[in-house]
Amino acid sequence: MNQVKIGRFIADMRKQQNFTQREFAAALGISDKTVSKWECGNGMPELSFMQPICEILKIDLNELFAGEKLTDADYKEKAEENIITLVEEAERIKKNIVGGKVLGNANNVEMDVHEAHKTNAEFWSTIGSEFLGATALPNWGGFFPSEDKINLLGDLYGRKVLEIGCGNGHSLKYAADLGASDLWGLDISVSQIELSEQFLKKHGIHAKLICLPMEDECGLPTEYFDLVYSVYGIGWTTDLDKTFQQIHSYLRKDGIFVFGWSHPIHKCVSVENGRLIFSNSYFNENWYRAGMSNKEIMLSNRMLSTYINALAENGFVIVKLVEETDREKAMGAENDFGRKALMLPTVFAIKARKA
């Protein structure tokens, strides 16, 4: 799409109307300097402002996309290309969701582990906590009441503890606090181990940690633990099948796993122009590569039921399932994504048990 033509035919079309800048924006319910922007050439309207646009200019869509007014002679052509350079547009700007960050131009990719695993490895040895932040117990992520509030790990006094994507080893202090007596850390990449070790060293705190994809046979002791948890680590792995069968046998008689990742719907919306707007498919669980900064990573987008279903099947028990929002936090933030969290859950967590 020619944004560049749009915008001035917007512009030609306003001024036949009679509309100021600041008239045509607040029929829109936008401000002036959005429509600007998009006379100027330096954006495009939302999809949800599309049809507005054309009611109050009195235009149809097909001449909206060609930036001009179309004759009888012209318009069935003009409307095959509109439509082709529409469906690769919405292509090219689908949006996903990691964490508080968007992402633009995530490109749908075929899943390969040995890529998946490099790609990731290498962005949470360089840059990954820096970008995203790091999670740590008793936080469960953004907007998302606390452990302290929720208790979703239990007692932890004596218990032997594994932590599936150790990170900084932040969460690893947490359970040791709080009378842990056997820690164990498992993560894929090497720097998140080293600065696990570092600080939990710095502490006194002694933990095996393990350097391998979650997924992997790690050497893990088996019927050992009486806890397995993540905090925003599952979500990466390649086979979520795979993980779920490593973790169980792992785990105890009547042992307990719990793990935190962010809300499916979270990564579907985005807020534009102070509107909550679908801009990914939640049904979409396809494998996709997106850039952050200057480096790259490799998801894969799982619908809530995929993770129940992939539990039930690998011989868990669903004890709660936990998608809320700490209302006092979101409102407290005066941003989007708080602004955001107030309507929908951002982060879920499901405790389960070993049958």
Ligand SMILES: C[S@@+](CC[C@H](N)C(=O)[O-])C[C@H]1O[C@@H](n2cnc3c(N)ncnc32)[C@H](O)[C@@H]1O
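Residue numbers count along the first chain shown, from 1. Note that the structure is a prediction, hence the values are computed from the model and not measured. Throughout, rigid core stands for the largest set of C-alpha atoms superposing within 1.5 Å between the two forms. First, how it differs from the form predicted together with the named molecule.
- After superposing the rigid core, the Cα of residue 60 is displaced by 2 Å or more between the two forms.
- Superposed on the core, the two forms barely differ at residue 327: its CA moves less than 2 Å between the two forms.
- A displacement of less than 2 angstroms separates the C-alpha positions of residue 336 between the two forms, with the rigid core held in common.
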Given for the second form:
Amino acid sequence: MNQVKIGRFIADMRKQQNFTQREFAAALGISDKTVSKWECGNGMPELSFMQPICEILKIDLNELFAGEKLTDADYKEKAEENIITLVEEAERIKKNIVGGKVLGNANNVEMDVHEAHKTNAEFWSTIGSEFLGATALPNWGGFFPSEDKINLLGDLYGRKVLEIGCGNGHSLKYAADLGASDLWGLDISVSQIELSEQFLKKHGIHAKLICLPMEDECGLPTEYFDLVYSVYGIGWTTDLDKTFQQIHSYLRKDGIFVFGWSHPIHKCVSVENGRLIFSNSYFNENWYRAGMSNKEIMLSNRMLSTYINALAENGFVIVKLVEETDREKAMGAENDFGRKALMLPTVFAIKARKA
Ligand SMILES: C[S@@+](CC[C@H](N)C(=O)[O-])C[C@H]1O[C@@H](n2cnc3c(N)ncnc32)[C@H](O)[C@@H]1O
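Okay, that's the form predicted alone, but what's the structure of the form predicted together with the named molecule?
Complete assembly follows, chain above in first position.
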């Protein structure tokens, strides 16, 4: 499906009907940002919007998928092409990747903060626990080199630290074991906070734990922390700018922010019969809903530049960007995920300083 051609066609037809982007978006009950994304070729309307779009723009579905007006002569040929493309698209959509998993039935959705928080908190309060431990320090995730090897966090002794998306507290324990003196954790899931409390208490560690979405005003002290870090937590935010602004405010001058997340290129490439196949557009930052072990998650795959530009725009200076694979670990895995990690980064980590 030619997203760029379809986007241009939507823009042309909208103008022909004398609609501004805002008017067209209002008629569909969505934001003009979403319309602009479609028109720039950076995303496709989800299925439920296709019929209303056609009605408003006075075109039919075949023309929308073809990205052009069709004459009677080329109608049948285009209809068949479109069906084949749609079947291929349905296959492609199934290959949304999170961590080492290929998700089924990932559908684009309009981002709704309340829905995203509800869905993700529910996921992390139930089966999300299966993933924890695997994404706790010293592991940054996937086949990324361990913190013991790359030392992104620096000396933790006597430091005031805050973990965003602290899960069940394993990474906070890592910081405590290395001498961090003042520990704080933030997480959206009540169950994860409870698990964290129990786990840290069992190890005689005291931490202040707060159950709130990272994008919200959390009442955390400002100009206070030496280090804010997050292991596979930041990508869950519904508002990257707001999250970085908040983190910036919590840090003291020259304080450090380090986070690791799934590398966006990893999410574009699947492994089929031992070969790497480009199965998703790197530019696609649409929000999607996907089933994962009988529950659902809501996420968006942001480009690396989105993270870096958001840091720069919110008062951070990049100290280091790491895109590496621990080759020994990846070779030892003897699975598709490991084979892929030998060819491209599956995780990235950024160390930034409050300017
Ligand atoms: C992969 S886990 C992090 C694991 C954790 N770093 C550890 O070391 O065990 C991601 C965490 O982010 C939390 N999370 C998801 N969305 C969030 C949000 N909007 N605000 C705060 N936490 C969120 C989840 O509840 C989950 O505990």
